[in-house]
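The data below hold one chain only, encoded as structure tokens and taken in the form predicted on its own.
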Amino acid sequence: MQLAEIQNTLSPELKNPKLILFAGDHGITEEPVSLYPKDVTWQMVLNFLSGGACANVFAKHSHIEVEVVDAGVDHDWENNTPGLIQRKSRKGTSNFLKSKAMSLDEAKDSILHGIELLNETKYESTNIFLFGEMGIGNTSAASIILSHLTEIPLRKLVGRGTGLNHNAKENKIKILSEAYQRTGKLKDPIEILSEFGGFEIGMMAGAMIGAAAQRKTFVVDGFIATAAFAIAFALNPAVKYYAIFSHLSEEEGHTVILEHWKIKPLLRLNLRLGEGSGALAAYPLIELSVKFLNEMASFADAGVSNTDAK
């Protein structure tokens, strides 16, 4: 029904679906908030480009093209790295425990870059996007962004990220709480993005706004994509009509935030992988819903007796 309403037809279609993965690095990884070094970000970008990641496997199954965007990866690529869309603002954000993650202009630009990307002519034939991300440290940024935008206590939103144990998680909460105290409570979404980043979150938020402006559906992946949605929603509440929330991730804060918004995602698979994997897992269900609406016979069509209840 949501797709039918968006497309203003009782026969909706899914045209030329695209998975766009936004990648960026985070200065907060200078602190012990992740099990993995930030080099994993650019290494995974190369893995996406070579077709070896989970996202590639899932996307191939559904005949979805994968596009990778360097929104702010701390790496120098070889000239003309095949398949990489380069929109780098700079090589990662600053350490938001000590200073702003990015300037206000950089925060605005990251959102504008996302809007501009969706306006490119190569996407004219696409009417559904799947958005994912890659960025070591971005669960830290997402937690603190969502806490500011929803006023949910930070402790309830901070999770284990890539697999921190209990003590490491508590230390992560301590670090992020200190970063929160550095700024105090913030309400403006651009200022919040500026203080905490990252470039991939801002650009994804812009892409969501861009998709909604074109009356196109987008599928939200997990916790970090939900933080991007929160920024987009704060800037333009109409984006919610075009968003399909694919799954409930294993990251504790995702449960809290979706319950806060009274959103019921399509799947619950205990994933914490990111990279659009949950959106891709949900896509076949979206396809089935379209086929159901377009192809299933009604009782009248099938000659089935209807109820005689008065």
Given for the second form:
2 protein chains.
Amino acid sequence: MQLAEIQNTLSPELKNPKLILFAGDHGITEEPVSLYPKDVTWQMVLNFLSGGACANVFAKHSHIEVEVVDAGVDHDWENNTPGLIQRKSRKGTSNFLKSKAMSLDEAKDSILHGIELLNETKYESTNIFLFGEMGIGNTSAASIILSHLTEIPLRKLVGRGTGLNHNAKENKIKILSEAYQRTGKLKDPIEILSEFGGFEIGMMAGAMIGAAAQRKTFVVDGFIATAAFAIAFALNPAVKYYAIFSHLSEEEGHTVILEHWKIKPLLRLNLRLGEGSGALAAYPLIELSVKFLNEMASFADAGVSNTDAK
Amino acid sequence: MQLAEIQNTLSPELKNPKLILFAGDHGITEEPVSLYPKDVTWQMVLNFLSGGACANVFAKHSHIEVEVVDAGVDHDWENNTPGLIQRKSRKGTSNFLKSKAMSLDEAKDSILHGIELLNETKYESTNIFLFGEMGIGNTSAASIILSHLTEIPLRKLVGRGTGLNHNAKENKIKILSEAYQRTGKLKDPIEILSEFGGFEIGMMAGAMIGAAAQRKTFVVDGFIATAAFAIAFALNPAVKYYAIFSHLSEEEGHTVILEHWKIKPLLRLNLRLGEGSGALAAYPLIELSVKFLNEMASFADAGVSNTDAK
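Would you mind giving the form predicted in complex with a further copy of the same chain, to go alongside the form predicted on its own above?
The next block holds the full complex; its first chain is the one shown before.
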């Protein structure tokens, strides 16, 4: 139904689907908020480019092309890193416990970079995007962004990320609460992005706005992508008509935010991997829904008796 | 994990998947338990054979071959009905409100026909089956079968079927309660099958036992398939190791029975179509799980830093 409405036809199509993975680093990783070192961000970017990640495996299954964007990774790439879309603003955000993650201008630019990316001619024939992300520390940014953009208390939106234990999670909540106190409650989405980052979240929010502006569908992955969606929605509520929420992440705050918005995602599989994996897992269901509309015979076509109860 | 255990390898494969649709008619449709006339059963069989049903569309997407079995449909087929596997016991069950649905011998035979079918050489190279069904009236049989095989009260297992309204559903509960009183509580699965039918449920239960005996995986569809599973499980508990529960049907009793067994199916999409549609919708996730195991690089392979916290 949603695809039929977006495309204004009873025979919607999915054309040249693309997975765009936005990567960025986070200064907050100076604090003990993540189990994995920051280097994992650039190492996983190389893994995406060489085709070894879960996202690559799932994308290949559905014939979806994978693109990787450096939105702000703390790494100098070799001169020749084929396939990488370089849109680095700088090498990761500042530590938002101590200062703004990025300037207001950088926040605006990251959104605009996302909108501009979707305008590139290579995407003309694509009418559905999947957006994923990679960025050690970005569940911290996502939690505090979502708390500022809703009335939900911060601690309900903080989870275990890549696998913190109970004590480490409590400590993460303490650190993020301090960061919350640094600014006090904020409302403006650009200001919130500038205070907490990250570059990959800003670019993804921009890409969502760009997709909606072109009346193209996009698939929302998990918790981080939902924070990007919250920024995009605050700037342009129409994005909601173009968004398919793919899965309920096991990251604790995802249940809280989706219930708050009364959104039922397609899958609930206790995944918490990021990199678009949930969006990719749901994509076959989206394909089936389109084929269901286009290829199935009606009862009348197939000579099947209908009920008299209508 | 489950596929790796079944196939006893870390590199499980899915080979030549088949959807087998079992069709049968039900004498209980003499009572007002269904919104649709009994003729829909044979009409849908022809629709499956000509490729126009939802099951065909979903199966084609995943390159799954569809086979249709007449296990007891009330119809004389034209001499030449290519593709139909004819295993008719008779033209549907007797009205179980008034008498046994089938004799004990017929019940045993329907199970054996299912086991034998899976032994045919054409299935040798198949290691995963999806089982679906078609049979107007078969939610009634499934509800009463599941109530007898568990301690769950009948009324909790009765639902709207193809779309009864509240009053019609209450009337269906009344009719099924009367049928329950006719026999009193039963325990023996063959006796339960003989009292309530149907032929498609018996053959599917046999096919599940046959698959397990060959150490092959099968995907359980919705409410009716779950009743077939309950019979198979009562006869041979080992079937559970080979069963993947695909989806939570919107048919009310399905939630009750799966929670009773503490089974979490892969999908919860409020489908209630039968014909293997839920199993087919979940199949891409099963494919992704296999590819995830076989094709994804480990952190060590990809040169990604691990956590020190292990």
